[in-house]
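Shown here is one chain on its own, the form predicted on its own, set out as structure tokens.
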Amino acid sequence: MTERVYEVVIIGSGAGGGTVAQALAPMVRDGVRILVLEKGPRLADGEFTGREMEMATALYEDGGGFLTADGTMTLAFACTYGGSTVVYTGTSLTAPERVVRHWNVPGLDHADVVRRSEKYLRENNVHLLGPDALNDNNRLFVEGGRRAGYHVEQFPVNVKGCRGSSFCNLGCPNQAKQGTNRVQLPAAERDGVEVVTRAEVLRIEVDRSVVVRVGEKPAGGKGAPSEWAPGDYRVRGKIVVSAGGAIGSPALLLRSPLPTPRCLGDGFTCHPALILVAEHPRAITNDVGHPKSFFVDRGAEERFVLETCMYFPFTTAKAITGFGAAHSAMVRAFPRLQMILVLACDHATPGNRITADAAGKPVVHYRFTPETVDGLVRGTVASAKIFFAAGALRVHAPFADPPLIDARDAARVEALITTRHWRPGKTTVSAAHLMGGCGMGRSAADSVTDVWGRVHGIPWLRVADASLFPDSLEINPYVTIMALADRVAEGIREDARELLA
């Protein structure tokens, strides 16, 4: 096994790992060697083709088909240089004050989270898009939402030079989205931070070493070969930062021989989501323009958030309930489909957690609580009202039987769309806002880390990703992950003298 030596080893290159890498990069000038290990490949700009199946296989863990233990929900998260910042839509919101207050983490102040968030909003060019960048799908959401009585807000997004290709979830082919692959990681590398891709971390040892397996580039696969030769490595470090996400970090710590807190893996939440569609009498622009520009936040009142969205034919077909002629007719209407994403604001629930199997692979245990199902149903009812108010002919609603509701029944959606039609595994539910598993808190009795991301009892081990969230954020988590990672980096700088001695 080849040995390498660094002072700081960062595992993961997404919103958490990329942020920590950039924030610590000035330490390289003082002789501190910093390494980022990324399991996925580094793709060249020209490799982002926008082809649905091709890019899903190249960018997502399990091609975007990672399932919960009982198979009732798909979890989407990236495995590439830049992590999930490469495949999300760029929506950039700061954490609500009510959520940070509910977390009740000693030393975590909402004003501090906002201050740190604002730094990354500026750095990542976050702004509101102008009217010329909005497609029919977004305009119909605004019109229908306001007619139906909902407060519609616009998403600020982190794009620069957006051409409206609408491929955000498949990696921007124009490199307009300002994820860590475009901003934080290149800046860190310019300052001397080393990034190694195709490097899967197998475990972290008690002596602070990290065991890594570097893989070969598969024949015909996308991305560059790893910066290191394929094989197994032992990387000796003095500070280790786990930033592999809400799935990766808990699983890594669970398969490592470390004295971690017993609650490791608990508190997993994910905003279970439904892709809803409605057919209009005419073609509408959906697959051009920025796909996600507006939202309705009913998280505090009714446990759901609605977002504009655009998914390509395969994913859309998978989301539509049923078989045969009715299903085929809805898919064939793709050019006339308006789309809304319903996200349920779930909360940390006993039993919803991350474990590791005998091979050390992550296993996600998730049970839909009545409150979460209610959020999905309420969101579906609200979406149907918006669709019909925007002029839809028929709405696909998986919580109705039959699932297609005609415009003549628009006034009856609350009676037609109900929880009695909920069947786990029969309704296509997915999630991409994966949170929890290494939650912050007071002590090892109730949490995995402290407010600075230090794992209780292991001062040299830090966590810097969405697994830090003690409960659901209720909004898109990207900016909050960066804000907390910025805190983790500050804590490392303050403790560096002692830990690097």
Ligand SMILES: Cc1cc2nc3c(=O)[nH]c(=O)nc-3n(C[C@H](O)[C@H](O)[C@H](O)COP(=O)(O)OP(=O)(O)OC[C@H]3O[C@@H](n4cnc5c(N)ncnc54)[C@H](O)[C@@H]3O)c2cc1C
Second form
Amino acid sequence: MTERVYEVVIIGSGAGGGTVAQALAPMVRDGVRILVLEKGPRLADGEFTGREMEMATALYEDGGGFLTADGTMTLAFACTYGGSTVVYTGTSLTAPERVVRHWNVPGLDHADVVRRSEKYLRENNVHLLGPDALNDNNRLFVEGGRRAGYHVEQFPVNVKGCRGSSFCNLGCPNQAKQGTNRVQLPAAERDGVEVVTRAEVLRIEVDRSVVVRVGEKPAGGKGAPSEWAPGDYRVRGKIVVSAGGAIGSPALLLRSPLPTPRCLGDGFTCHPALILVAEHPRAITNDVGHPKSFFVDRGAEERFVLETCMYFPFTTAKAITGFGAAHSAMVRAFPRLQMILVLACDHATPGNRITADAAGKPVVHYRFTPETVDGLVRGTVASAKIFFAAGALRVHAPFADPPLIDARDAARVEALITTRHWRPGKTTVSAAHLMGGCGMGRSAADSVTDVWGRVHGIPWLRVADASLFPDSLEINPYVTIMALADRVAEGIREDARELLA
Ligand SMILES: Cc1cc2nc3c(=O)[nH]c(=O)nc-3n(C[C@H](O)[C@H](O)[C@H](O)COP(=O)(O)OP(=O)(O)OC[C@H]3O[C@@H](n4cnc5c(N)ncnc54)[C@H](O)[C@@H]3O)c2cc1C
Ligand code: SF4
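Switching from the form predicted on its own: structure of the form predicted in complex with this ligand?
The next block holds the full complex; its first chain is the one shown before.
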């Protein structure tokens, strides 16, 4: 096994890892060697083609279809230079005050989260798109939402030179989306941080070293070969930061021979989501333009958030229940489809957790609580009202039987869409806001880390990603992940003298 020595080893290059890398980069000038190890490949700009099957395979873990243990939900998360920021849509919201208060983490103050978030909102060019950049799918959501009595808000997004190609979730082919792959990681590399891709950390040892396997570039695969020769490495570090995401970090710590707190892996939440479609009488612009510009937040009152969305043909077909002629007719109506994403605001629940199997691979245990199902159903009812208020002819609602509701039944959606029709494993539910597993808190009795991402009892080991959330955020999470990672970096700078000695 080849040996390498660094002072700081960061595992994962997504919203959390990329942020820590950039925030610590000035230490390189003082002779501190900083390494980022990323399991996925580094793609060249020209390799982002926007082709659905090709990009899903190249960027996502399990092509975006990672299944929970009982097979009732798929989880989407990326595995590439920049992590899931490469495939996110770039909607940029700041943590609500009520959520941070509910988290009740000693020392975590909402004003501090806001202050740090604002730094990244500026740095990643977050702003509201002008009216010219909005397509019919977004306009219909605004019109229908207001007519149906909802408070519709515009999403700030982090784009620069967006050309409205709508491929955000397949990696932006126009380099417009300002993820960590475009902002934080290149800045860190310019300052001398080393990023090694195709480098999977197998475990972290108690002597602060990490065992890494660097893979070959597969024949015909996308991305550059690794910066290191393929093989196994032992990287000796003094500070290790786990930023592998809400699935990657808990699984890595669970398979590592470390005295970690017993609640490691607990508290997994994910905003389970449904893609809903409705058919309009005429073609609308839906797959051209920025896909996600507006939302309705009913998290506090009814446990759901609605977002405009536009998914690609395969993903859309998968979201529509049923088979045969009715299913085919709906998919063929693609140019006339309006889409809304319903996200349920789930909560940390005993049993919903990450474990590692005998090979150390992550296993996600997730049971839908009645409250989560209720959030999905209420969100579906609200979406149906918005679709019809916007002029849709038919709405596809998986919580109705039959699932197609005609406009003449628009007044009856509350009676037709009910939890009675919930069939776990039959209704297509997916999630992309993966949170928890290494939650922050008071002590090892109730949490994995403290408010600085320090793993209780292991001061040299830090966590800096979405796994830090003690419960769900109830809004889109990347800005808050960056804000928390910024805190983690500050804690490392403060402890550096002692830890690097
Ligand atoms: C399709 C999609 C759309 C989204 N849209 C939005 C949005 O519009 N707004 C928003 O706020 N959020 C959005 N999100 C969520 C957001 O992208 C994530 O919450 C965020 O990127 C998570 O940050 P992270 O650092 O926890 O993990 P990630 O960004 O997922 O990064 C983790 C990285 O660690 C690497 N890794 C894991 N284990 C190891 C290991 N053992 N060794 C080496 N490397 C490892 C992974 O390969 C990955 O690259 C979206 C997510 C998806 C999937
Ligand atoms: S809509 Fe804009 S940000 Fe999204 S993929 Fe197209 S150019 Fe990139």
